[in-house]
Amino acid sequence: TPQVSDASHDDETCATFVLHGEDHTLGNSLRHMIMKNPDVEFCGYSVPHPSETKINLRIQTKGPSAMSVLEKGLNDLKKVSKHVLDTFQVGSL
């Protein structure tokens, strides 16, 4: 479960999530999937320090909650990853 690191939880359309044990591999892929959502105004990530295995993911939306957008982005990325894996497994038979 991602940790929300915003000081104010009043506005659910903006949030920064801290994803522990992750790096650019997930950060860039997830940012790309989330930015494809037309309800998203901004999505970006950063690695606070190269020796830390965590990323900060910032999401700002036009209405839906940032958490729901994150969940959709993760599900979309999972579907794309499964399709790629299935395609390569069929091709290697």
The other form holds:
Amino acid sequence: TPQVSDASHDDETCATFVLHGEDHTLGNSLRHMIMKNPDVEFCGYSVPHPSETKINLRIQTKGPSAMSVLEKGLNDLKKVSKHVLDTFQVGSL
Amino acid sequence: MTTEKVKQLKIIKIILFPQVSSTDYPGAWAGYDDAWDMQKFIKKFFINVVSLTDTDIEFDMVGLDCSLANAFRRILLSEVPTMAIDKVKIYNNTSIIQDEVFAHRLGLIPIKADPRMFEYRSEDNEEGTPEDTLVFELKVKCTMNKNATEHATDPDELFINHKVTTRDMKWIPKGNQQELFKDSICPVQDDILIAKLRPGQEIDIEMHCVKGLGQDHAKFSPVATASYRLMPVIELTRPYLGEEAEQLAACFAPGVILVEEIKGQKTALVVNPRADTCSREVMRHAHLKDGVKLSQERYHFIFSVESTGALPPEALVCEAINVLMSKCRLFIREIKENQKDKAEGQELK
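Having gone through the form predicted alone, I am curious about the other one (the form predicted in complex with its partner chain); can you provide its structure?
To see the whole picture, the full complex is given below, headed by that same chain.
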């Protein structure tokens, strides 16, 4: 079961999230959307081991909490996908 | 944006290792606004379906980053569910094909059943329910054909039932499946050869077909292929005339370069770069390569998806996009719950 977990830390502007059950599919597209956010100083992801289905997603921001930036990234990615889906459905009918 | 940056971002030069990933992030290019803007994206983005058949689709997806295009491709390969044979009960198998090889072959047969109508079967569920399992039966016995002519050598004439194909697989409806699916459940093709028999050999098998993902086993993958390529760009920086024009046209795939008579001279024109295979053959000819610039458009993806037949290809693409959206939804929910837990924790303090 996928879950979001982060290191307990006082500084909320940087965090590493472990996304269980995910790979490059969500990792790279989410990284792209988060890096498009001007509040983000750094974002990157890694697959720690090929036989474990999890990714580490690192976010460092210029102010807002890393969690809120992650949420915005997910929301943006969802909206883009929705637009792609709507466009495709119109095009393929 | 200066034309220089626009060019740099939109075009990928073809070198041995093309730099595909984009660099247009806020802060990377001084003086440019590269922040995410949904309206800008909607304005630029379009999809154009080039061809669509029962099993194949080719479409252009223009105006989004490769990380997203790649996500859709990867999901098509491994995260869109289909139904496939997963449990096989072998009551009798006297054919020369071994039980485990037989079971593997059966698993790879594409089944025409809409996976959206089924649930995932849990690990500990041995028998399955009508909601998560389709049952097939395969009972074949090979015999001598008594009516064969005396000197016949053709096995088709000598034996009866010596070829076991998917046509012999019989769907056994369970529960309300008969009303729900009528007679629509069957293998996608009915002429796949599963095994060959000789007189006296027989097969008696029960198969359980369940819902699964390609990342678990390739037999659950809904596509034969799902890939994209970037739109080729071919630029001629000098005129190619006469004999040279013909030579240039021969370096590319048919139809890419058209040799036309202009002002009494054969002239090479780039008419259809899409058809190019990006072979770079022209670079092997010293006298031709100086006036040709080969590149690709960074945000123009030519997708081609070939379905195995369980779902039409356009439905597969929609399903793939839906999968990415539900991934996002899942993690957004996780974050909300996480924040709620945190808030409750602070109240307790």
